[in-house]
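Take a look at this single chain in structure tokens; it is the form predicted on its own.
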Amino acid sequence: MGSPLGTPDRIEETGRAVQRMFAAVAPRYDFLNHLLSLGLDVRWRYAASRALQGALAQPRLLVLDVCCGTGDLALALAQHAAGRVVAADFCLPMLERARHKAKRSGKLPITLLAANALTLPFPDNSVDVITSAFGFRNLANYALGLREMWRVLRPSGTLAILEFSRVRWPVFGPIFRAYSAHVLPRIGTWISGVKGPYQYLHDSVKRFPDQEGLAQQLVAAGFVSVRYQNYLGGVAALHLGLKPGAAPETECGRASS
């Protein structure tokens, strides 16, 4: 399974379609994200960075934020990281906005890298923490993405995926799904001036695995101590997993907020 812009077996073609789509919306991407989520996307990224504080406190660590977009999560991680934070994306217009954003912070606390999450330019077992915020579901092939993240993570390294998921609250769920299906695409198209991407947002979230489904994919990829935290009843969820440093033990857990 992968992005609905293509098929998991046609990785290059799907990747080019994703690149073109995000390049088209890059100028209004941040504004629309904050508007359509009522600013909650910012809070969720900071919540994810706080959840990783223990892992980020290790000296001389290397943190890799894949599918970094305009760099919001990478910049949040840099506030807690004792080591180096690298933000990688294969869409250059998005990466350029991340560069401007980092410069406005008064310094460049992150290293920016043009790279595809399915072919990361890092040696095996070289990264301490890998993160992705609202970008993993855009990969052409989720299984290959997890395999590549597993490859570059050090033993005992941490993987964190923040993504849209399934709303668990009974009354709020149908309301949110109606908003996502009918209101969000219209507002997004009107403000961005680009047809397609905000319908894609709804379609990609609908197709993406739910909380348990993504947790099981992490377990199948070899990650252990897999758990997730719901935000706003499951509008978004943070999944965490470890690459085993010794004999693997599997554990799935859940929490809500």
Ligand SMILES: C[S@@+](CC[C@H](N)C(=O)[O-])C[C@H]1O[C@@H](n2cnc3c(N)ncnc32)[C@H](O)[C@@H]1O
Given for the second form:
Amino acid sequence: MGSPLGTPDRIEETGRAVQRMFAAVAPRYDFLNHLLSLGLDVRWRYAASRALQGALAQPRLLVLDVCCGTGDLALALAQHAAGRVVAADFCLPMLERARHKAKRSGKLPITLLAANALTLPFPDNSVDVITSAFGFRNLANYALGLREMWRVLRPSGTLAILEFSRVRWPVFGPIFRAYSAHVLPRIGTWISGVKGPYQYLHDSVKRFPDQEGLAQQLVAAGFVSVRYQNYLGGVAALHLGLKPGAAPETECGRASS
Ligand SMILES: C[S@@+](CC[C@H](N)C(=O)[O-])C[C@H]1O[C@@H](n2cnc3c(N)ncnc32)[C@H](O)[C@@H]1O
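Since the one above is the form predicted on its own, can you give the form predicted together with the ligand too?
Starting with the chain above, the whole complex follows.
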């Protein structure tokens, strides 16, 4: 299964390149995210945390947000979670920003952890909910990422992946693709002052599986009740799946917004 920068046999090298890239953009990451998405990224993370409200309501649960970056999804999840939210990333400058934000919010509602999503420092079957927002696409190997999330999720635990996807609206689709190919890399490069990451953003989204493709990868990894929800016609999509508990059941569905 696809790797953004390298091949499955070059996982460490790819990981280091991804780490360096996010370290370089960390100072401007949040500002550019909000600018380039016109603030919609905030709404999508909030919508994702709301979609998980049921799963988050169980007492004493452990939520793990992988590829947490500057912590926005983890902080949104912490508002709904009845238990502990751990936010993990392998890029320290991104985590440092998450720490500042969590501190600014008054208390530290999340626990920050420096960890690689491909080798999570958690025992098997120990996490109730695993989430990732705009991070999964950057993993060096998607199958390994899903296998690791599967390993640490407890039976009946929930996986939620929020990622860029394919726009399904007829007129908006070509306009958005032109924006993403020509405008977004230029503005991103100009404001961040770093050449490369915002072209990479466009290229990695283009290479990333579409809604059905990602749903199939979740099913292939063993997740059940796999479904997804489009945001803004598919600019982003939230995929949900369960690790089977006692009675597995498989389903691929669609709900658009
Ligand atoms: C596009 S940012 C997303 C950050 C955040 N989740 C958000 O919603 O804005 C991708 C993040 O994934 C992290 N990342 C990529 N590969 C990783 C890996 N193998 N292990 C841990 N973090 C990883 C990067 O360091 C970066 O902070």
